[in-house]
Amino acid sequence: MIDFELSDEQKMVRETVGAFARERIRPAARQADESESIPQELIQQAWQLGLGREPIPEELGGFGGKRSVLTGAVAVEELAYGDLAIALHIMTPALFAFPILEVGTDEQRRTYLPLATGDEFPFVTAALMEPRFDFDPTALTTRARKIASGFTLHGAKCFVPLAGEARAFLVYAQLENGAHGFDSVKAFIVERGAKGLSLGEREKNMGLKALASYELALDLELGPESIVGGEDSSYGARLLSESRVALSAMAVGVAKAAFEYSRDYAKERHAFGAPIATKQAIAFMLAEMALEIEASRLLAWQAAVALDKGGDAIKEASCAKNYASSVALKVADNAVQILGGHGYIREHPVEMWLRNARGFAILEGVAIV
């Protein structure tokens, strides 16, 4: 039997985060996009919701709750409904903390999880994406070679969120140990100021302009304790699936925002004596948008439930991300069309949502739940 009913706790998370997204994030989104900065006060308020700290043990600064990928997916959908760039900023510390929590050694948890907790929003992040057209998260060109004193790390990363202020990074690299695919992808803990870690200028992107992201150049020598979980750990497939579920849920949030805005506009906009929502072309377009948003959410939830049951869900998460990414772009583009000339101007947010939605097709590893 398949049950699509959320628990009371998950409903509460949806209501709480949804209210914050509508009342605090959405009103700040346009100015954040224009100024390419997010008010620290807003980020701090979001941090108090506990989204990135809930599953971390209390003795390490978290709330000690049980981690649920489905609950996380519900939460980040609501955040992205407010604004995608702000949502990614808010969830960036989890990119660093959750992999260490899942597979890190006891010493790594004690040392580094406190960097991702505390009363103030923490600046820690992760680096997976690489600046090349054929980027493949299972075949990274950033290489880790084992040496007598630990490892050397060589390569380059792009779209690393909050890297300009980050105190520590998780850097993903291909371990040169003869293995292939997910088994050879490992995360390495790199602290700010490490010799051989070079930070580029802030990236200038088409969308997500409020999210500060950077390129990294890596020519490092690290100790053996830097590899998360040890050399024999295997977690690449599961972590990538958790990231893809997060991005799928965020894509649903963006699509939902664009759909609701264009639907409400179509109800109020009159042409030839009637709301344009009553015109068959518009009505059919809105109906298809609503259907595909629901389908995207169900795919994301299916992958999340599979992960919560202990699998790696690589197939489910891949399907969810691919479908939700295309739906978000299609729905945002339709929203621009429904608004007509108004859709192309900055007076309305649909053009911003279209620019942001375009990024889902290329984004990997920039969110996690």
Given for the second form:
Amino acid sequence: MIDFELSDEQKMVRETVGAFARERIRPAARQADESESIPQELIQQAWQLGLGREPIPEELGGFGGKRSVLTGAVAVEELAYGDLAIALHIMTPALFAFPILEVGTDEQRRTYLPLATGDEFPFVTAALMEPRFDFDPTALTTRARKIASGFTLHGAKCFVPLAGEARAFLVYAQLENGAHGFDSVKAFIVERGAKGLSLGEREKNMGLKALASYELALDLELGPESIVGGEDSSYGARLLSESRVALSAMAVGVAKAAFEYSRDYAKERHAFGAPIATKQAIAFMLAEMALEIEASRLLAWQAAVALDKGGDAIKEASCAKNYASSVALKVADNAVQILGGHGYIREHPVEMWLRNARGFAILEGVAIV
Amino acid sequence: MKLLVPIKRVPDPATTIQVRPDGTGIVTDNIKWVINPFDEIAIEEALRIKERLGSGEVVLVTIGEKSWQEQLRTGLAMGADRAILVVNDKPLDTLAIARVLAKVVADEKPDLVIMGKQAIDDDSNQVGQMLAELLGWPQATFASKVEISDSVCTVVREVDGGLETVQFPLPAVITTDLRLNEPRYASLPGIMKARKKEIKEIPVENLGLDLAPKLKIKALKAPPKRQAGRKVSSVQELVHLLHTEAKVI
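Please move on to the form predicted in complex with its partner chain, as the form predicted alone is already shown.
Let's see the whole complex now, leading with the same chain.
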């Protein structure tokens, strides 16, 4: 049976994270974008909500909850509704923790999950994207080769959030093991200070300016215990789908923010003696924005539910990501248009949302729900 | 220490309220319901008192329909230990509410009742005072600071023209003002734990109280729409109009 009703807990997560996003994140977003930094106090407050460590077992510093991709999608939609750059910052530790939680060995969970928990916001991150025009998460050019003492890791990464302060990284690479595609995509745990790990300059991006991201160059030798889940497990497809669902949900959040802002503006702004929302050119645009946001959310939830049932959900997650990314961009663009000249100036947030939404078509971050 | 926090469900302050055409109440379709903001402050203060003392129990109570469970769950997710729902679907006036609460207090025997100074829907600002009177307990309304040591309570009250500090023994009733604290957000683990916490339901009939309303709402009316301002062309004209038309100078 198909049921689109969220559980009572999921509704409460939505309410709470939504209230936090409206009351705390949104008011800080413009200043964060202008100053290219996020107040540590805000991040710390968000961390206290338990996002990113709820499903980690209590003995490893989490809260022992049950991991649900759908609940995660509901939460990150609300966070991104507040601000995308701040949402990505808040969820960065989960980029490191959730794959280890899900596919790591017991030993890896015991050793590394405590790095991603605790009362202070933990600086750990993941590196997936590569600085190439033909970046493909199923054919990474960061290569891992098995040697007698473990593995060598060689390549370059970009858009690694919080890398400047990170104590540990989850680095995705293609293991040269004869397999192809997802079956040879592996994650490696690299600690800060590893010989051959070099950090580039902070990136200067069009949007998401508040999120500190960096390039990484890798020429490393790692021990045999560094490969997440061991050599024989295959998890690339599932982790990528989780990432796509999270990004889809965030895209829905950004689109919802832009839609609501431009709708409210259109109801207040008068032209030719009536609010512009009463003009069909604007009204039709708003109606279409609303309907595409609903459609994006359904696609994201469908993929999330499929993942929660244990599948890889490659098709569902890819559809959701593709659709939600383009909807976010289109809705943010329409919002700028509805505000007219006001949409183009930095006093209103829609131009910032447009710049941020542009990232969805480019980002293929890792599993962060 | 046992702390009892009575809460009320009210429309979200951000909701646009519409009066029913027949004037008997407000339109409740599509209204988002929340915990009365002053009561949320009371929950937060109770949790802080418990945290400061290192032990204790925070019990929520509300009087309303079964669906009010939702607001109790939110309070439990913030950290309250358990909740009581006195199930009632008939209109009750403030004295009736105070009587029900007095009965709950008699059963629960809390050391402190802490609640919002008023609900933001009808703004009555009566229940806390009435409850203290029915119980014969000390009361401190409009609290902006609460300190407890050795069953002596010190409260700073916001009164017209300044602050008043009062001291009294427990048990007592405190009602909270806006500046007492800033309520926390429920955390994810808090939300997940709230599901397992107890909400005890008591049908209001079982309390055997006289709850017949002494107060009847005759009609509700929306405030008149504000008229648009008028532009005047000179200071002289303004002064002239203030004198002759508005008659304020």
